[in-house]
Amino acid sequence: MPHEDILDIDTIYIDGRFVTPHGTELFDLHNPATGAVTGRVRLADEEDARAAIAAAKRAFPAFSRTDKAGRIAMLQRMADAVAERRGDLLDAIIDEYGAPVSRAAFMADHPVNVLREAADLLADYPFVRRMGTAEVSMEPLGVAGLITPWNSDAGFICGKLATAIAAGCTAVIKPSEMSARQTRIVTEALHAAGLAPGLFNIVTGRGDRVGAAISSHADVAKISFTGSTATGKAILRAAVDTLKRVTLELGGKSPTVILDDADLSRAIPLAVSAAFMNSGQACIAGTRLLAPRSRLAEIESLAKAAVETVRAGDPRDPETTVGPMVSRTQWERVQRYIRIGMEEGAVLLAGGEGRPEGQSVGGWFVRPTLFTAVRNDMTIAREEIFGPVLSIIPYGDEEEAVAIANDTIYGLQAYVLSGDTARARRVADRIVAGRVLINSLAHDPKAPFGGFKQSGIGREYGSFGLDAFLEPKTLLGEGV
């Protein structure tokens, strides 16, 4: 379907079928590059959530007894089916989310990759283990509620579902209502993979209705949520009464520590890329650039030049690296933080309020922005902005750099850039974060991902991610 067509998305997916939601609210979909309404989605409500949970509960007993080989085959079929829709998904990621085409290609391939990674992991995962005289079996928890954000819709749906399937759990997925076109494509692909009815269900609706219903329902054993820290806390509270197992991947305020021996010709482009990845709408964005005072002027000059060359604009232009913000609300949020930065005394080196020169007044474009003279107690250094805004925070010595890096309520990811990898490793070892990247923006899907402190609870990916959907059961005594 051509990307400019108006869409009416009026079904959700329950018990192996596309069905009309009980909910009646219509939600407008937009192209963030123009602000134009491109479609409408009919949102599910609490009754739809309950129907999806009931379907997943019915499917769980049989599915939980399937073997590895059957689930591996299932995951491969799912990956093949999603791969078949790559072109449609790529268009939707660009037109509905506003991802630059340079980034969107990764985002279209990622859902397929996470499904295949889960199949590979499953092949070698030890579901039964000997521990002393006991036999310990890893048992699927039950119905999993999977609540996903808008900044990588297909990737999060497929990643969380892949892990649930690998574990033998059935699933109810609540994706963001802002990503309904991507969700529809993924749902159609997964339906084509021919899984048993009820094994997965996808109900697009608001978090305070569908998400809340899933988080509090007695028949949901596990919640996996990616999104804001505030929403994560609400989900955790809702899960308490039934003692659900909960995995939360939440916000971040990641430091990029440039050590005084770094090759700045390499370090500055890395630091800017870390800050502006996914148009700055990334929980792992390195938005605090910690710079040694001994090289501060040099870093400011190079960073200013680098940020001024960042192309913010039409996501279909191959030269664009920062696309529009996903919504007007998100655009206004970023504008507010830029104003706060200036009001609190940060020095603006590049960008600022308003839209980039030459950009449509209808589109939700932000000027890639660089502040310096930022103190770590300023609002722009404390709070997650979720847009292309980078703050340079000067430090004196290595000890102070580590202290500033760790002086945050978050601990999701960090970056250390240095000409001495042994020294960088020593600094990395002292930073409190779930992942620390040294002279790199690498991602390894086999390694665990998640945060310390208020960046979350638990881990995703690899064996740690699979463990989170399983409960160990111990057998002792005769015949064991």
Ligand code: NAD
Given for the second form:
Amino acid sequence: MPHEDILDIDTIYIDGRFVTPHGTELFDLHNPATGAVTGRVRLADEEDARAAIAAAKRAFPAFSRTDKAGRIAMLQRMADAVAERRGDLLDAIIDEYGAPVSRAAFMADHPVNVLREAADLLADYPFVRRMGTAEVSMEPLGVAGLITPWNSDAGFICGKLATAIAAGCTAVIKPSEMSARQTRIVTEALHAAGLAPGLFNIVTGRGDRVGAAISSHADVAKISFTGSTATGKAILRAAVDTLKRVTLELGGKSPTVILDDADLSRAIPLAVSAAFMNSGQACIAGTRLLAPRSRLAEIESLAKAAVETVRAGDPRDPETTVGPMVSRTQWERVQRYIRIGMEEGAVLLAGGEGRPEGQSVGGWFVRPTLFTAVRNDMTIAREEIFGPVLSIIPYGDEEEAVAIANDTIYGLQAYVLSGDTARARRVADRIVAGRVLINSLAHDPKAPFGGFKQSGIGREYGSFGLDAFLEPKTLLGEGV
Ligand code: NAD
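Since the structure above is the form predicted alone, I would like to see how the form predicted in complex with this ligand looks, so please show that one next.
Entire complex below, previous chain first.
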């Protein structure tokens, strides 16, 4: 690629201005569909993190006193500004992240939607409540550190920032270094919304430097993190000395339980979509398909046929549903898990190691993969792969299905597929997960999102999400 096509991102956003970072490390950005270097980002360091935190701290006193109407207007301006850049964002999501165009359209709209939803939520949120003889007011926590992953960059930045703003908190955002182009577009859009300087600051840098500096800084009151469980634990440890409030949205190993009365013509496509959504790079992916032994042969053959028709490849092809993995590391990780699955005795029904036929060797393409005869104690059933690899785990009766579903360190999401909704509901009630979807891939932004067990701490979205940026303060006595 000629040099002039390389995008250089050499500023970060602090105190309402694009500034040159103190950090000097350059990090290459790639197009995952070709492997080519498409840009270079100059990364922030700890000193930049401290400058961003100081700006957010200065902005907090005035911002925390703004009223609902003012903040609703800000959120609407931010939503309008991000909507203005939809075209640029869509291109960046495809070219930098590798999302197939079908998925990328949703991902380009999502940040706008979460900003608008926060405005709606704020309109109805009771900041002051009467409890017994007391008046309880929900007070913003202070400076919030928002740390986000690469698998939905703009959505996570805007979702977390929207909630912080709704609550009256100022923010320092640390996005993934691999998403710098998407982050740049969102930053420019949010800048154009004309918020007060310091209200939000965006410092792209390495997790173990900028992320760690934010998670341990005394002037940060709250951390909202989405990412891997390992990093979540590191953040929780770093946050303990200053007793930060911490929300963690982490990994998953979600079960899709097909009951023996399910209509398989509906259940199998749904199970395959649940597994391969966002090219399999989704924390909520249904990666363990629990199949009743009485219908195992049927499920295996239908699932194999369905997985074989999943189009993996060029993200710009509208037929593609599985794009390239975001990075070489992620590609190698998926290959490694496929190898481990074979070594541990799982039976390969579709896909496997290597690239799909006809795909360029430069791109980080993987083959949508289906294993059967998987036991729940195998590595591929226990660890999050974060790629399009689905494991069929046979079970005997409903009791065993529930036991297997819950036999995981995770508890983010689950799917129950059945012809009898009352029965599905009974099974759903017994599954330990933050969300259980019955015969559906539905989402509701007003409902809380987050995990049980090692899938996280706390909830995002809706009033639970807003509560997490606030602290109740009780007033008692005369004049209350
Ligand atoms: P990651 O944990 O490696 O990184 C996430 C973010 O944390 C990045 O910005 C990274 O730079 C930063 N980070 C890394 N080390 C840090 C440290 N020591 N201190 C502070 N910050 C640090 O995750 P990833 O690879 O970017 O994303 C994939 C993971 O995210 C998967 O495990 C997936 O399940 C999870 N995820 C969870 C949800 C959810 O809502 N539960 C949603 C999407 C992704």
